[in-house]
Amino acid sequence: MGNGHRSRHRGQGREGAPSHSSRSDSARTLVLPGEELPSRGLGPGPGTYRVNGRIYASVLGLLQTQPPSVRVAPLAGRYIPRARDTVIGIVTDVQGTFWLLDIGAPRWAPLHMTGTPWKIDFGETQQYLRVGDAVVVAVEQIENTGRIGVTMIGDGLGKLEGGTLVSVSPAKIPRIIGKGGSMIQMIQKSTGCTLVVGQNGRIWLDGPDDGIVEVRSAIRLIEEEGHRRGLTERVQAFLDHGSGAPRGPKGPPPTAPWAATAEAPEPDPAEGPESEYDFPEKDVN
């Protein structure tokens, strides 16, 4: 392993250019694994590692300078849960006092009935959530055993009714959200759809059929061109002239699940395929 690390510790970047050369826009600079990064006294952040006082990229991604650290946002990767993440989970099992959720992480996340806004007696869990239901929850903690604690108590959290769920790489979520939620606000306003974005790479859509088609296409555009400059302008141009179909009413204002800035998790090369789910309307008894 040591030889592998040394083989990537180059004093120069791509094509022989010094890796400490001036970068006018680090947020849009694509770096390769093993490339030395211009730290300028900053410490190593996610997507990087330090050897002999120098910082290198550990993944293929976009260079980001965010004092007190320099980091690399990967272009692809599976979801690794972190405390305070807001995620979309799918119920996979129902027990007397809790539900097991698939949040796209290496382990299931149990949601206890005390972590919901409902007053539930033992054995009544099936009346509130069933296998296949989708919920918005927050990650409370990651225990030493790997157990993932989640809660449905909080603003913007709860059961999702109807709609369609689309999955993308979690590494793309920050670009889909946009700074302060700007990208999602633009998409909602232009398409008349409601979007809930989880930091685990799941996006729930609801609205007029033509609007959902446009949202899906806009998401694919962001996935493919998120590393290039002028992304917001290209997405806006697509939404203004893409389909030409009449749109439904304007979507509601943005809500908490994606309002906070999302950070890309560490990547996993075993990334699964994109998937979609359609959820029927259900009543909560």
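Heads up, when I say rigid core I mean the largest set of C-alphas that superpose within 1.5 Å between the two forms. Keep in mind that what you see is a predicted model, and the values were worked out from it rather than measured. Residue numbers count along the first chain shown, from 1. First, how it differs from the form predicted in complex with the partner chain.
- With the core held fixed between the two forms, residue 69 has its Cα displaced by at least 2 Å.
- Residue displacement note: residue 220 has its CA displaced by under 2 Å between the two forms (rigid core superposed).
- Residue 234 is not among the residues whose C-alpha shifts by 2 Å or more between the two forms once the rigid core is aligned; its shift stays under 2 Å.
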Given for the second form:
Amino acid sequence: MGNGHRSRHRGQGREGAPSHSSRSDSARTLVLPGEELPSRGLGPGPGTYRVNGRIYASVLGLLQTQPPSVRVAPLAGRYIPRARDTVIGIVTDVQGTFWLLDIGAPRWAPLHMTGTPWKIDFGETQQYLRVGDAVVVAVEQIENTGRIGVTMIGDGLGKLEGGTLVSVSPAKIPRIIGKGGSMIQMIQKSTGCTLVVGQNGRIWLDGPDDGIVEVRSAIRLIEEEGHRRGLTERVQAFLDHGSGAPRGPKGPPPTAPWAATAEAPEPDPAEGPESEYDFPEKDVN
Amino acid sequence: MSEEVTAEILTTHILELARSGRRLDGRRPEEYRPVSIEFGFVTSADGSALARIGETAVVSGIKLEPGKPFPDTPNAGVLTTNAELIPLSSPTFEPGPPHPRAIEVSRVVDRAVRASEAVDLKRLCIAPGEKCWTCFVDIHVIDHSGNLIDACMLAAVAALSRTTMPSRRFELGEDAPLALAHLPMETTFCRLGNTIVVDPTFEEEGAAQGRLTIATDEVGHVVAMQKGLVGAFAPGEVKELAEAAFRHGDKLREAVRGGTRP
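Shown: the form predicted on its own; wanted: the form predicted in complex with the partner chain:
Entire complex below, previous chain first.
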């Protein structure tokens, strides 16, 4: 299906060296795995790889030129951990000196007892965290072996008590946080709920029951329409409109992410053309 | 990573909501998710359908081939049901030999199709004791968002209802539709505390304290049942659920009857 959609992109030479627009050219460019990207002297960022000095996309996603690197923001996919990410993990196993956390990554992440604010003796791990407990941890490093090192020492990290969890595609997390955390602040303000957003696609929320229902619906809305323009306004309108009432599936059916790129976008003066695709890197905490 | 651990706080939240008759996705306890069926989804099969219940999606394909009848049923054809839980559909499914859950799904679907006598096996006989049709019902779960049994049954019956017996291919006369005698449907309920919900989602199944599946047909028979997970149902509850199963089953049957033959 790729070719049909690709050909509809706005005027880019597809032969020879690709001449993708960068962010400043106000175009959203969908790239396919294996597609050569315009490096312009930049290095390979997340979602790309370099062979013989050329940079290629490794995932299906949107091209972003963010000096010093070019990167591809995937449209979907499992969480790939990166150092300094804040994530929400679920304890899946308890050992003598560590817990194994499911952070939605391809592997489980061991949380060692020295990486917690508690003073624990060998064998006491069970008294602190049990299977099924949810914790906020930070990814420290990804070792060469693939082992994901996480820690629970730091601001905003620790065990989650009460509240509930919502899971979304990790690719949608930047939409949910919004530019400089604007979306998350708007949701918290409108619903009276507290949110903790993990980069791995898990969101913890607590607050009044009606608020939780509302946040859930808002998150679904962002998930389905995050790729379209004017998202902030639509979420605000959604939150202002009737609160608390149970809702079924609403709004237009989910559109394929490339639909927005394929058609001429409706003019939206209230918003800079690229603001929806400005991926804030670290807005949690 | 074969089993996904559900977060304790999520389970607690689901049970808390259930106490006041609410659910995570805003449904009422007795509310089924939207159902849709796409007939003739696999063109190379003799009958096929893609069934969706909410975000759960299941493809079923039917293949008919001449074979030998079993010695103890010389006048009947053979029906085999197989369900595959492919790793694509859920992070908890692994490649390899069938998972016990896949075996349960195929057995429960097979039981309901067989017990309802939806497929008249006598009509699948070609030459008694010598030759009969073997009917393969293959079910592939392509997206697991809860309530696999109902979705698999819906896909299987939808596919069977639009199946053509490929007689010409095997030089056994003219092609004819495989007429279904009945339209059995499964309805699954889960206990969440004192509330019983129909059509559980993936998260609700993780929090459930007992699961009951009731297969009904359009005549008014309960044709099969399956109890799963740890937890109990009182006799009175089972009677009420059977009543509800007919109501939901009739809606599912409507979905199968609707649509045109491809």
